[in-house]
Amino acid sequence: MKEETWKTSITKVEPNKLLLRGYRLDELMGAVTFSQGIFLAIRGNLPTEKEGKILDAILVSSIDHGVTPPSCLAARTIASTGAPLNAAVAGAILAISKHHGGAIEDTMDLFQKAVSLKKTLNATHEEAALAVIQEYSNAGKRLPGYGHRLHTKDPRSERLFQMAYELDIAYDYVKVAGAIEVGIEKTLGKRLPLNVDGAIAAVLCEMGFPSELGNAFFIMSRVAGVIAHVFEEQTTMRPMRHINPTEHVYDGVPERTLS
């Protein structure tokens, strides 16, 4: 019994040509960047220059923080092992989930509120933002997409935040997301400043991602982290070492600056 066909939009394979989203891919090969080809896969068009500039920003943001982030330690752990590659990068995008680089999709629901209720109640940023405050403090819920273990002010979330304004694609996702961030000090008496998945989120909202692929991003973009982790790992520790994230010390390069 024949099987029943199926169908994809995203790519069409035949002999001697292969079509991304109706692009051959050999033209693309030189001609765009790779963000910009995976906007093209996930979105089925090429992004405009704004689009692919912002996108290139946000994947360079989250490569890498550290060995301390459990994803990290996930991978040099299955390293450690003597575990090839592909298995010690598969653990570190299984450590990725609710409290790991994963707020990035609960965060673009709150914007995705957060605007929704600006819109309907014909209401400011500020009041916008101060009505889902207050709805998640009543329901006991945590704000996601704000406040870090480490920064007191994330400097990759400023930075998104200065490119979106100077590439003119800042409005009411990047705009709330700053008002609950003053909302919150203003409400809750404490400051919890926008994280890089706070940031991330807000453009992915301005871009018209779904919230749905909004953790892909982050996990597209820290799998060229892990794989240097693991390599180091691989080439320059003992197998089955005992990793105790406190005490590792930064033995590269020093600061450097950009010509």
Contents of the next structure:
There are 4 protein chains.
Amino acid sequence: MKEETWKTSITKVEPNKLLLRGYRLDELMGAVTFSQGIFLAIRGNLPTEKEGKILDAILVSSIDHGVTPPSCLAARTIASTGAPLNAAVAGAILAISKHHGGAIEDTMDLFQKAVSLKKTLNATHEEAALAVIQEYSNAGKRLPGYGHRLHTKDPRSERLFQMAYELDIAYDYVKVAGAIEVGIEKTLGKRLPLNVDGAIAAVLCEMGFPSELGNAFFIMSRVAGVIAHVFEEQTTMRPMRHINPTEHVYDGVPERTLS
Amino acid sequence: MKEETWKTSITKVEPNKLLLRGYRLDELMGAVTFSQGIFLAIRGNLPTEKEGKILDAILVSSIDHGVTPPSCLAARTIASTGAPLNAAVAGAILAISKHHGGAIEDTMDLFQKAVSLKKTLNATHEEAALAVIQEYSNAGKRLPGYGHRLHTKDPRSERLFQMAYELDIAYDYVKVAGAIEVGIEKTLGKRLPLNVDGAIAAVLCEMGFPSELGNAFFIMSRVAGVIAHVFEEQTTMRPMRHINPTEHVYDGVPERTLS
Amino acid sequence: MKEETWKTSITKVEPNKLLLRGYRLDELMGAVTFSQGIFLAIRGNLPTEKEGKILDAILVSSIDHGVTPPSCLAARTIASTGAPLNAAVAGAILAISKHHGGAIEDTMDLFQKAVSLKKTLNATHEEAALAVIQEYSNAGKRLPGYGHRLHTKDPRSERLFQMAYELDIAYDYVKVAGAIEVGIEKTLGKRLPLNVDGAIAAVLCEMGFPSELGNAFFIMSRVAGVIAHVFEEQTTMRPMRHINPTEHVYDGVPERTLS
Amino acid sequence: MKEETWKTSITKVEPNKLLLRGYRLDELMGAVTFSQGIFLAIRGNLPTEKEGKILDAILVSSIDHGVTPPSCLAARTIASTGAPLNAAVAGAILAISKHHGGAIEDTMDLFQKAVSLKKTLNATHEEAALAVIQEYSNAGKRLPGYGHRLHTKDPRSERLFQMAYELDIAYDYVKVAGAIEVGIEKTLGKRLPLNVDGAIAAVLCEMGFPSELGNAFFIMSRVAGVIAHVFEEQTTMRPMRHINPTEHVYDGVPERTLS
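For the form predicted in complex with another copy of the chain instead of the form predicted alone, what are the coordinates?
So here's everything in the complex, that chain up top.
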């Protein structure tokens, strides 16, 4: 083994045999879902059934949010120049940053700080929540994960937390997330409901993901929606059009239910 | 409605209500898998159970192929400079091009040409296969989707076609793909087995996807593996190291089976 | 020398000594302009004085074209999410594609075909021009490099050709470019004046650049303007604003002259 | 003027007339160099003759540093997949981050802090240098802009400072940069000479650029070298090769001088 040899523990590649975290890829195919495969690749082990279900919900929740998010607009702008799909998708991912998707990582840091305080101080969720609100306020920092410019009651956050409770994986992080929402109203006198970034952050914390991977799930999820937008742009719009983010109408299928 | 108003049929966004292709996102969460959500976003309708299963297999098949693919190396190279996750992932996607992942689109074109010829000429799969082999040979074009520099019998292609037959969705495209493999050996005298790009191409054709979307599925799948590599690079390697693609060893868990 | 050793002829790196195409970088600093350095890096030799001058004009001509080009909009959209400068610039470059900047490469191919025809057929510039117009028309292909959606008489093309004549570097390519403009009016009955992409293409051909490098000069030039836009976006606009490409006003310094 | 109208002061675009910071682009062509045009676009006014000269030197200094920098390797890796030039260049720019090029911005912050301290404390350059060294040391932060893994005496830094003194634009920032180098040796007992990032940082500070634009100049400069590498990769290497960063040899022209 020469000096510059380096180590990887993700995939073992041999002729006619591929092991992802120890499992043969062809054995995984047909046996696990894409979400389970994603969990396996990133964490090194397969998720429990509950973890698989909630991860599916996280990844479904953020597939798309219409044409106005910067990731969608960057992708459509690039696609309108005749660029290939991968360039448009790469441009979208570059727009998933601090103010767009980036709140997941910041909110995971917030919740980890709160839960850590709770343990250190042997405090309740409510006390820990008030302590971090105070800490951010003293530091002049905005609390990430709360409030949305459009949704006053985000249906995605509500559904995700409902699932977390039903699946019995709502422990400290989900609870402290709720306590912070209550604490904000008490302290600052305004309702800033947990947004979808915040709800995803709490559930990722419950599953033991480090905050550095928070945005990864938003990226994977949104890439699917971006691909739909790029394809729509390429097949229905003229190249080099001026894309006004606000002057658009939805002309798809009307509301329907899963039955 | 002003002149510049434009139309989109993917997502309807209203305060506290998000409709993806007509379905409420919060209703989809917990009810469909990520793969089903991807299919819905891109195609406009939910997949059948069989389509959902085979799409999961496609998306699992390409999650990772170790450290040597250019997408992985571009991502690790960018990550080693201290760049954020999204920049490294965007770099990886830019490397998913003509010679890496790009064969899916080209192979879909090949199979669509073959099946079209079969119908026009009222020919067998074997005759159509020989006709397209001849056509590509005359034009001096390499047949995409066959042969692999490492795998002589790609376990992923075999498993995908096995599933396609079991799920009863192997029609003209899967059959003509097999016929072309046989035809290549007959005509050119060499064994060039269908690779995973080729197998994915045939199944995507069976599901009615246009070839322009071929690479989209490879991109979505590989992003998961790339994220695992970027995280490994960020957490276990020193910044700015020289990344030699060949001098590495696998030090992960040994081979294991699903149960 | 081991098997995988590969060769490069651009820069020789030694401790305390850097040779760009043979010249010490510290000797080049202060002795050559950036344009001359660019020419040296790409071509392998320093430009003549005339080549240096016209290259400066090319690189100055495309620095910026306001806020509506997709490269600018992609960069501003990405910057508005709080992304770092390099991510916004990378996004801009991804938008420099087929319909935006990409015409330089295509027009170089057109002019090379025309000049090649002229030599093969021992024809005049006018005859060669008519022949390629006919050829593109027969193939149903649009002639690149002519016409602009805003400028009916592009001041940048005019100035570049004026300089090419003054510097005495206007030979076959510049002349055939003019002949094609005349030929288009004769044949198709409409005035489609040479645009800046077309003028740059002709001059790059005169300097012996291969068409594969055509877009490189547009990329290098426009990166400067994009950086100005990203900085303006970051310092004067609120994050995540909706960027309407058409609803903007210029509020900079009024027209002035170099004096 | 509607509510969403926004303002830009970079370029005024009218039919047949383009004003960059007030000057007609066609008047600038032939009258200013590319470096002067870059300065104009970013700063809003033309540089003095001295500023133009030193900016040329900065932009020439960083054009290339051989095949091992991550920007070059990312670009070559992407190019080797058959990706277009713009994708490879975008990938390179994504690798210009914290540990590669990013030191310019950090070093500008360091020098601005030192010069600010000097003024506040009415101190000498030497005292201010020792104060910031102490401050960074107390905070456990590494001093950016000093030391290089290959060059013990970077010829580019030396030349840039020599020019700054000759052109008489070496004031507080250049001097404090030198004082910090001396201070590091005194305090830490090791020689960490100013590297090229540090030298560029000092000169950009002298010209009044904000630190947020520090990396912009490295990006613009290195794009030229990256384009040379991408073209070399595309024209002389086989696709999908394994690019070993260390196993390469220079086979270009031998050392030569400018006259």
